[in-house]
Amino acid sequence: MRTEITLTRPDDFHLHLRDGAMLEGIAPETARDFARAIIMPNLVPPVVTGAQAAAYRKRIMAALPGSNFTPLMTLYLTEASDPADITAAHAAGIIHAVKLYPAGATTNSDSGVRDFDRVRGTLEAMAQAGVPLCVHGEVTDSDIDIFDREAVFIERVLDPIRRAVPGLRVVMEHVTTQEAVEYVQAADAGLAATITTHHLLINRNHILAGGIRPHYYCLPVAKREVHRQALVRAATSGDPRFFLGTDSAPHADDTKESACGCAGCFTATNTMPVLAQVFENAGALDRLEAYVARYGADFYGLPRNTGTLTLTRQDTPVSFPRRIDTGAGPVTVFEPGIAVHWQVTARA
């Protein structure tokens, strides 16, 4: 049994790091084990044009005084949005992706995407230009019900969208079942999925068997057993097309723990022991670095980190962090219900 694996410096694909006092709170958080991230940029008001972009990342900087993190920033897409600018934010360096948010899909998300047709230029343009579109995949129509929501979006709005611009390179993050996972494996290679932490870990009955546990909800929202099952094969398969997206999305806990509660599970604390915990498990320990360290950055045309990550294995179970204390209010740990024996002992 090994008992001490040294990485290459992981990188999270999809990152909620917020705003003003919960971002100052929160970022030293993924800092501290993440040499980069892709940002989302669905603030209030949302990241639309690079100038945006650009200011927000100079906000994440500060709150990180001293960090070699380097946030990969994104553009929010909108029915509005301008393709000259999108382009050229590219193609300067200010972002490395937009996002795709069906309108009223997730927090924040009122000023996505209704009418898809709309876009149908924006993306053209993105992929002439070589633009990753980052997709959160789920209808929002209200007679689908919520379980069945990402597979209905692969079938009435991804598939179209990839078929009418073919050359579009397309992320499908957080995927949550065994149909978004078979749908990638049967695509080219323009398209890969990121799989969040807290997805590899829980399934619905987490969430509502024997009393609601609103620090498990998020969205898309855990599937059955035989989904999660479906995604801790895909992610410990050793198939470069699936990678490490945590989709780590803090609120304070007055706002998860109320009568309408937000999505959302924040992980960046404790991502990297849990991930080697569930790696271990499936007997698939070596393909770990690979996960977090070398498939995303391939995809998105990055140069693989330099630091390194070295966490050790002990006999006992290792205890993290309930929650972190943040300007914005506390803000809870996602506990991954299991024994986790690994710890970061060294960051080089």
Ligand code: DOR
Given for the second form:
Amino acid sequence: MRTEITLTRPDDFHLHLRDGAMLEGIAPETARDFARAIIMPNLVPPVVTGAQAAAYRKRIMAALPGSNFTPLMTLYLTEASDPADITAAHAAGIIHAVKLYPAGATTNSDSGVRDFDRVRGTLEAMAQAGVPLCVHGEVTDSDIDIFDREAVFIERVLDPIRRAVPGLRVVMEHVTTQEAVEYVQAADAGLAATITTHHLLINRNHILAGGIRPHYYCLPVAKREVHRQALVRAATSGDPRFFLGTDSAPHADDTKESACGCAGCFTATNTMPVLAQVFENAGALDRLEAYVARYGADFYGLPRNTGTLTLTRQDTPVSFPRRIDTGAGPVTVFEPGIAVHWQVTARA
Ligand code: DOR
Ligand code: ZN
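Hand over the structure of the form predicted in complex with the ligand; the form predicted alone is what we had up.
Full complex below, order starting with the chain above.
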């Protein structure tokens, strides 16, 4: 059995860093293990223009003094987005992708897209300029069951968009269903998917059986066990179209432990040891490096990182901090619910 593994420094291709005191409190949790991350733009107000992305990038760097972490900025797609601003920000290296939130789908998505025809011109300009589109893949119709919203989105929204704008490079973010895995597997090279750490570990029973567990509630909501298993197979398969995007999404504990709790699992602190355990349990430890440090960089046309991260296996399970104290309140760290024997022992 392997007891030590040294990987190229990983990247997180889907991360929420927030702003202000929360940003200051949680940014070091990602910067410790990761070289770069795709930063979600769902602030209030959202990050819509290149100038706003550049300003947000500065605030992130200011929260990480002395760190060589690289935030890869994104813009929030609205029906009023300016295609020229998007392509200019991309050409200047200020942004690496644009995020599509269907209006009302999740946290701070009110400014998102209602009528997909109204963003067609922007998507065409992005396809032309090679700007990837990151997609929150859920319909928002109140008559569609929340557990079906991802599968219905593929059929009603994603597939029509990809047919209408054929050159568009798309990342289906945080896939949670077998249907999404199969859709990506059947597509050409312009489509990829990120998978979170938590969706590799929890199914819907973890949220609802034996008491309601708000820290396992996120969007898209975890599905049945068969879907979790499909995600583990995809992540550990060595298929370069699936790579890590943690969707680590901090909310102060009082806003999660509430009558109407916020969606999001905070996994930044322990993602790498937890993933090492998931890959070991699947007999795929040798595929972990590509999943966290190669496939995503390749899809985004980024150079691979030069640093390394070493994880060491110990016989007794490792424990992680239960919560991170921030100026915006305590944030509970994702509890993986399995024995994790790995920990990060060196960073270079
Ligand atoms: O669980 C989630 N939390 N899903 C999202 O799509 C957004 C995120 C957040 O920003 O809190
Ligand atoms: Zn997210």
